[in-house]
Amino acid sequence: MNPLHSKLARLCAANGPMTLGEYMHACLADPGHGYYATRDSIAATDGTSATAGDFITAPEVSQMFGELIGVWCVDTWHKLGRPSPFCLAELGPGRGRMMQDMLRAASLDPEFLRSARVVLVETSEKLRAIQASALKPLGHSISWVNSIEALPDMPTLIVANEFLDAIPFRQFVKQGGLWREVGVNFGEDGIAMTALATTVDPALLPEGAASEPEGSVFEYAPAREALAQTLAQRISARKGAILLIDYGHFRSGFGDTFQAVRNHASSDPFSAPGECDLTSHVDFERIASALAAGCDCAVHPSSQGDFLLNLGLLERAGALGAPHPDAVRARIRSEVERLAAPSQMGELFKVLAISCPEIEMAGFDNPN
């Protein structure tokens, strides 16, 4: 029993079952025993093997793909008319990788680089000094701020990858016809998963709800709804753009999607709170919904793989491996695979975009 396990056990005692979106926001955000505060959790790469860490991210794969994100700000600032100034901003920036490249393949359109004003939200001071680490030798003003509120008041551009996974869900599971929200419970022999008494809104179940089985799963995000509605509003106010990359699906269904990595591998989420990074996959369909309804705009989908093909990542990758001896050229071409392969990282990662006003993205077969 560690000493996160000890502190829930305690709170339990006292207040009876958490919900298991309670229990996910004390693992990864305890100020003194989560994930978050007490852990470098991201891999860093050496070019050819993962380091440390318990999970690597795209930006850590391949330079490549913070560039390609790069060449998408360029391009999507010159769509909204090259406002100046105008803020950059990253959501859960990491090591402070994908900045890190953005801003060397932006550096190829100097105005701009003078334009913008690049600011993380980041809660970590740990992970606050390794970004400060990695973007201070680019020569380019940083700025940190702790919440998107704090952004400022001025045309933006977001960019976020895998952080929407990793905010809390709530889960229901089907007993007796209704859809109980599942709670977590600490007793003498362990963790348990129990049902609550609280029921999810019907309006809010996908279509099949009434035919799906007993201990059918609905997972139900409403925390990442939310962002997705400030998200929307703060461009609709100040004129902007959004681009979300996270694993997940595209239409909202039934299954139980919540896991914990440790060490590159899975891990059970109840093992050792605090010790794994937990996260469940985005419902990109009720996060479309909301980015709608804040900004009366479109919004483009696709999947991670397509995304950067379309970008030019082939032809990336042939300029990079150009110079280079066949030993390097093989590393890109498996970090290509690695980022756009349905096997991998293309399927399972999409892609969603929305800017106020319309314009078209680069990047998208069919923007709608």
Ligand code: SAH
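Bear in mind the structure is a predicted one, so any value in this text is a computation, not a measurement. Residue numbers count along the first chain shown, from 1. Here the rigid core means the biggest group of C-alpha atoms that line up within 1.5 Å when the two forms are laid on top of each other. What changes on going to the form predicted in complex with the ligand:
- After superposing the rigid core, the C-alpha of T198 moves by 2 Å or more between these two forms.
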Given for the second form:
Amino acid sequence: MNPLHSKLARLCAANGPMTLGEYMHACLADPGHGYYATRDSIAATDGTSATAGDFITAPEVSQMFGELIGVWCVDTWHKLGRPSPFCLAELGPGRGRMMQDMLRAASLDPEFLRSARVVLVETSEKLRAIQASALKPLGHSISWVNSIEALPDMPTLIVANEFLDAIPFRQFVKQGGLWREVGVNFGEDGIAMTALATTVDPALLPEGAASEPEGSVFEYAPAREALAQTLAQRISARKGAILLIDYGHFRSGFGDTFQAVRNHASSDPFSAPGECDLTSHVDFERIASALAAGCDCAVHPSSQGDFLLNLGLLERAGALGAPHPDAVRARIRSEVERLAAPSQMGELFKVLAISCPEIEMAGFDNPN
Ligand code: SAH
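Mind giving me the form predicted in complex with the ligand, seeing as the form predicted on its own was just shown?
In what comes next, the whole complex appears, and the chain from above leads the way.
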């Protein structure tokens, strides 16, 4: 039994089972034993570190990912009227790779860089240190905050990749004809999921919940929705744009997407609390509604593949590979596949963006 397991078991003995959301929060964010506080979770591919990590993310797959997001930011900033100064914020920057590539690409526009106050929203001290060393060579001054509420009061461009999936969510299950919240119990035989006694407020369930079969699962992530709404309120009050990228679905639906990952393989979420990554798919229909509720502007959706191709992924890959031998060009081609092919990250990963005031943002099929 690891120390977090003992701590949670004691809590459970005193208070009874916890919700799945409370369990996820403890596993990821416990200050002493939480996953992000203690582990080097993301695989590094920059050649400066031998970190194998537990999972790999798009910015680590290829420099082209962050570069295209950087170009998107520069373009969006121009269309917003080049506010200066403005806050360039990234939520959950991991190893800092995306911001590194964004800033390098954005150096094409020195005025953008001069105007940008780069702020990283990161709770993990361990990851902050890794981010600082990744970004230091660029010479741009960077600051860190713990929450979006602490971002500076100015026009803001906000980007986030694989951030929402790490925010805790709740799960409801249909049992004996009733919808109940999924909880976590600590017993003699270890940790197990359980259906909690209280029934779920029907207002929290989507249409069709009553006719769903026994055992159906619905996932609800109020903390993700509140975050999206707060971000949208920020740009509504101060102007700016938001770009959110994550794996998930465009339509709310029933199904269990809770997953634990360790050493690049799926793992038991209850075998060693705090030692594996816990996530679920993002319900982008609910996130889009939350964005629209916070800022009365259109929300633009895309698959990651279409978004990157629209931004010029193939052209960038061609330019990057041109001076290099075949082996390097083959590697770049495989990175393009990984990021954009429908069978890889291209379809599962989705992009949502919103701007205030409304502008025609690059990468989306904007209506004319
Ligand atoms: N965007 C990165 C990393 C994704 S992992 C990439 O694509 O590689 C999730 C990141 O979010 C980590 O940096 C983690 O420490 C951070 N994080 C998780 N929950 C957070 C919270 N509530 N507030 C701020 N950062 C958080």
